[in-house]
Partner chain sequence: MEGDQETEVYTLVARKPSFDLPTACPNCLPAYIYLKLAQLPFELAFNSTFPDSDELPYFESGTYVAYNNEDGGVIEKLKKDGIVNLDSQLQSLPEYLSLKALIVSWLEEALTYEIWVGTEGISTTKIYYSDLPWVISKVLFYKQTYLAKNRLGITKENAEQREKQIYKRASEAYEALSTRLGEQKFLFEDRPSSLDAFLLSHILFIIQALPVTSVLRCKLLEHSNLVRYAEKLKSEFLEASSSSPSPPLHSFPSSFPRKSSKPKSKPKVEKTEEEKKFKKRARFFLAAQFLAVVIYVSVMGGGSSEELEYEDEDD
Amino acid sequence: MANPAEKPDPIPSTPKLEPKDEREELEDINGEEEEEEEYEDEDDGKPRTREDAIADRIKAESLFRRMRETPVAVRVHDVIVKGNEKTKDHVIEAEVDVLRQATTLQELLKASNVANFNLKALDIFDAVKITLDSGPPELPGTTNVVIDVVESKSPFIGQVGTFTKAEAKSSSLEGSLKYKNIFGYGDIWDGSLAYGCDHSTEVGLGMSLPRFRGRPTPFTSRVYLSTQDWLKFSSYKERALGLSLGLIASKYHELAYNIAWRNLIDPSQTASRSIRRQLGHNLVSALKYTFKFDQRNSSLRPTRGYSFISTSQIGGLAPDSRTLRFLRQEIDLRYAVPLGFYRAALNFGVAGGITFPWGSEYKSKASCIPERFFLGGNISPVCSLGGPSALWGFKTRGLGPNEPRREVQDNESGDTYERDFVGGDVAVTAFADLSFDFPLKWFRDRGIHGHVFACAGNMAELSENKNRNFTASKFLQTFRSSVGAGIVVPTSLFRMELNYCHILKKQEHDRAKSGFFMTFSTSS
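Single chain coordinates (the form predicted alone):
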């Protein structure tokens, strides 16, 4: 079927239906003027007159009229693939199997749009065109689906960019190289390298395969070697060599398995007691399931709709004694309500998470630091869908349970006394954001708008028998909160905000202050 941007032939010999709205199709056919008295028909090579063309047009108009009034029964006789010199037929057929399930012409048009999207999502074709043609004359009520693809001329794709994390005051240089469809199975091989100014690095090699030969979902795998520097916040560095396998990936469900050999080190020799006890090697073997349902009209500026995401993770799927055994559950619910003036909308959301070790004597064990929850970071909660994390006005890992570091001598400032934020086993956040257009047309045309917001959150420790001291009233009393207002400049890649944030409530040792902040947020 032709792409929506392409118009159908002015005088088609047979009704060739594009996957558009039927009204648009009818208007396109009626609006075309014929300039030639006769032309050569593409199917049989016989000259046709204007009367033949008018008759075909009347038939097409009648067909579209029937489609608007009642379902038109049709059966797909054959799916014909053209243009794939390298890509295997079954790779394409697996993505367009939805076409064979259609029983009416209306369903077939919708299925054609889905098939077109699926083929483009493979990222191995420069163009995709799907055409519905008449079936064999001896089989009335049938149609043939003709799929024309143009394979990518250049299989290599390279990208290099710099990214700034304003909340962490750090930048990184990232580059990637992809090689597409090497073996003709829609396979994509990629290598990536990222280096941060905070000395964090990651090198990765990945491979993905689409659905083929009966597989219900795509398959992905990735080998990585990474270093994360948390010395500034929690006095440790995290190094990991691992393998990630994407087992299931559909519209709503994802299932992945991760195994990694991880090492926590403290080159500064200033870590707090809780951090020091967890330094060393361990094995992470975890199964992760994600259910995601997002009906918002935008991930950067939602004005209507709702979304829900639930992530469940179980670690410890290996017999090694150094395997981390933990359970982790996160949920996040968002809702956007349009208010009907100046494109105003109220966004509000609540997120929560809990993690806990399991196994023998699990109540007295400490949960692993990297698997705990950390709140803070001046990123927008509107964009950070996935679980409790962001709070306006609080720095990265800037609140929650903390412990004093070892005292160190600083030649410039004398004795210094700092603290490590060790994270929590349970965390809850909530926010409300009222966005609205400015009255000036110049701002509206560029999507620049204003917003006022409020957020709150808290976390607590439960492992090592600390759940005995946990009470709901104490947890609510120690909630952190902030309010503010600002200007939002959205782009196709990220959301930039200039906000004034006022801290309403914080606890001792929290890293938060009132003032102006410039933040950059991407959708997650």
Contents of the next structure:
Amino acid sequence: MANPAEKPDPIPSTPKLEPKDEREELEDINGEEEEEEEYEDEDDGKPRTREDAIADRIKAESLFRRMRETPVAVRVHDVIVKGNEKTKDHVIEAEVDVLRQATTLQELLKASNVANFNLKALDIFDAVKITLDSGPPELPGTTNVVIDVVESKSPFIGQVGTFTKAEAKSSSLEGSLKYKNIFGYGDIWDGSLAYGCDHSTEVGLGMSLPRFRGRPTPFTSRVYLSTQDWLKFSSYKERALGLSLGLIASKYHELAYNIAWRNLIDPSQTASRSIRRQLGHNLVSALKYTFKFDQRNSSLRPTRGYSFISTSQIGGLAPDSRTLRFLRQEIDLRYAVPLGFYRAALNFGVAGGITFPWGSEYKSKASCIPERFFLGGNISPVCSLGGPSALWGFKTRGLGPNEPRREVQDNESGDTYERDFVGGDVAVTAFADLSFDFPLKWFRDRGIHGHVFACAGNMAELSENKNRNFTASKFLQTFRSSVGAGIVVPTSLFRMELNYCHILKKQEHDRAKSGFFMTFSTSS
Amino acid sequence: MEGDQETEVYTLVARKPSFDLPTACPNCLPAYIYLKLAQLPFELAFNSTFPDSDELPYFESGTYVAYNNEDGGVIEKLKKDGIVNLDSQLQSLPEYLSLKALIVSWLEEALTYEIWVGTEGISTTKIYYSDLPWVISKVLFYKQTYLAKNRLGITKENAEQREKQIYKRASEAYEALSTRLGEQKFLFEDRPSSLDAFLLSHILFIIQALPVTSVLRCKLLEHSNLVRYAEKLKSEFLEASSSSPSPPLHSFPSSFPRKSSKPKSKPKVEKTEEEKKFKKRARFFLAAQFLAVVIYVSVMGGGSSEELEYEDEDD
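Instead of the form predicted alone shown above, give the structure for the form predicted in complex with the partner chain, please.
All chains and molecules follow, beginning with the one already shown.
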């Protein structure tokens, strides 16, 4: 059977389809009904004579000519779904709605391609086949679309992978178990356990639906329990129990709502003043909108293209005024320029973010520490798209506003830091990275390449009336920067960099040192 | 707070005020009163999002912090670290230890029982959960009630027996303290001690924060000298720097009989303040009226001064 959906170009390579359609056109004129038999003949696979084959080819060529010259008008009469025992018909038909809008054969073939892709993206079928059959004989110029699906035999799937989540600011290893299509609505249930490099763990249960109440975009929901351990850097531990709902998820836009009970504790009882003041319970009810436009050719080694991402968050959307009220905005702009030799490319990136509380007396209120920006970490700025996050050479939460911790009489552990990094309300980073292949083929084959980079970034506090002390000149004077070079080794799970960084400028108390560093990143 | 680095500013971080108390939490109030008795100038800051923490109250000065869950409590830690010690010569006295045991164990147990079980947590909303959303406050309320019952060793089987024991001990403690105190200003001669801080905090909290129907409150009100002691110390040490004077405590035992069924005591506090304001305004009004009459008569009346004096006498 012809399966035009698998071919990207509008003209399918199998000629079997054409004689049928041409016969349709002929029957428009002649009014004879023979195509059903023709169809069955082809199904049976009876050996055809050489003359038949030549006749078919001639007819196919004439159809190709006609299709190239003019659009061949055709209308979809019916969509027939076969092979679905559990999955509801309307779930499949909703994904192939695009077929009904096609008015010509060319459009229909393109639409079949799209429909096939949509159905495969539901992730609940092992195989999808779309066939264009001729319509009922009394309605000329129509076609029936037959969709054959093979549902996944084993609904359970286990997956292990590495991800970089913008919130965690570091790579995480995630294992998940998925149960697909329990109720036949294309629903996918998953339980996952994620462990991040920064000692954060998350246990979650999620459910996703391809369509919810007629909305065109998938609906995802997730209940999670997460802990993040920032004791070493900021003397607090964050625990959250929450529900997040993905309301809109399309190519460019994403809208999600998150409600969580968040608890900040300090088991070590050594926190600095700002952190101490914020320990306790909070209810976060926030709406997050992300606009993403990524035209780069790769997210792990971009050599051409540009991307822009903007994330806006508003917290405190609840009738109760005692929920956490904050505004957060991040933008990230990247540009990659190919240089032509040794697959070299110049990557530029600028990212910025600002967060502020709102409500009564917002100027003197402190912004919530988990919503602030923290720079530094073992991820590469080239790969972490989503806002100011990383700088080569600076350790996790290693720069920015900091405060002295509580004095402890007996200093048993002499190597612990004495300052807490409390984060900034405004952060700006910028980087430039020149990547190039090595001359040796061995490296090129494995994707190992080198790069030379420079980056700069800074943070400042604005809340609690500290915006009065903020001046642009002081902000620019205290900018941190570093340069370096290194080797990039892409593996199947992540992108590893081995770099030598030289810190050009840092401030007192920053945790940064010139030397060799490794970073691990996954595509975000 | 901004001048931390230049001068040693002392700050006590406690739970929010309510019930006309500077801090409504019964664990934070002793520390506040202790610092006031010691006449140490300090700032008061609030943490209203951590009702189930045992770190509060904490005392900080620069990078020095004294948490309540270390070294026996904030007051003990302040004594040990030499910040302020009111008990320097009292600790050797045998009575000191026995009174301390009485106050810190029996009275504290009775207070914990009364807040979480006896009055079913009516007052806890204002003390602990005023700034938390409803969902969180409900869950934390159940958690804290459960923990309090555990701490007091109350189970379904021994609930009644334990309640009787706690109230009996409280009565005996009040009796002993009342006898010991007499009409003295402080528990020990004429100098304040940490035990005065604990006792004063206990009495003030029970009278002002617990509802009128509270059994413990009724038991306390039987000892009028304890109430007078609390009122005296409150007006001398707690209201000296505060701007809005709170109503006198003695109005409570006289206005309400032992087994009163009237529900609220808080509106009564406001009403007496309003009454005072009203009386003041009434006095001003009368004086102004009198002055107006005098001026009118002197300007308009002319010669009949005997009649004017007669009218004045009438007023």
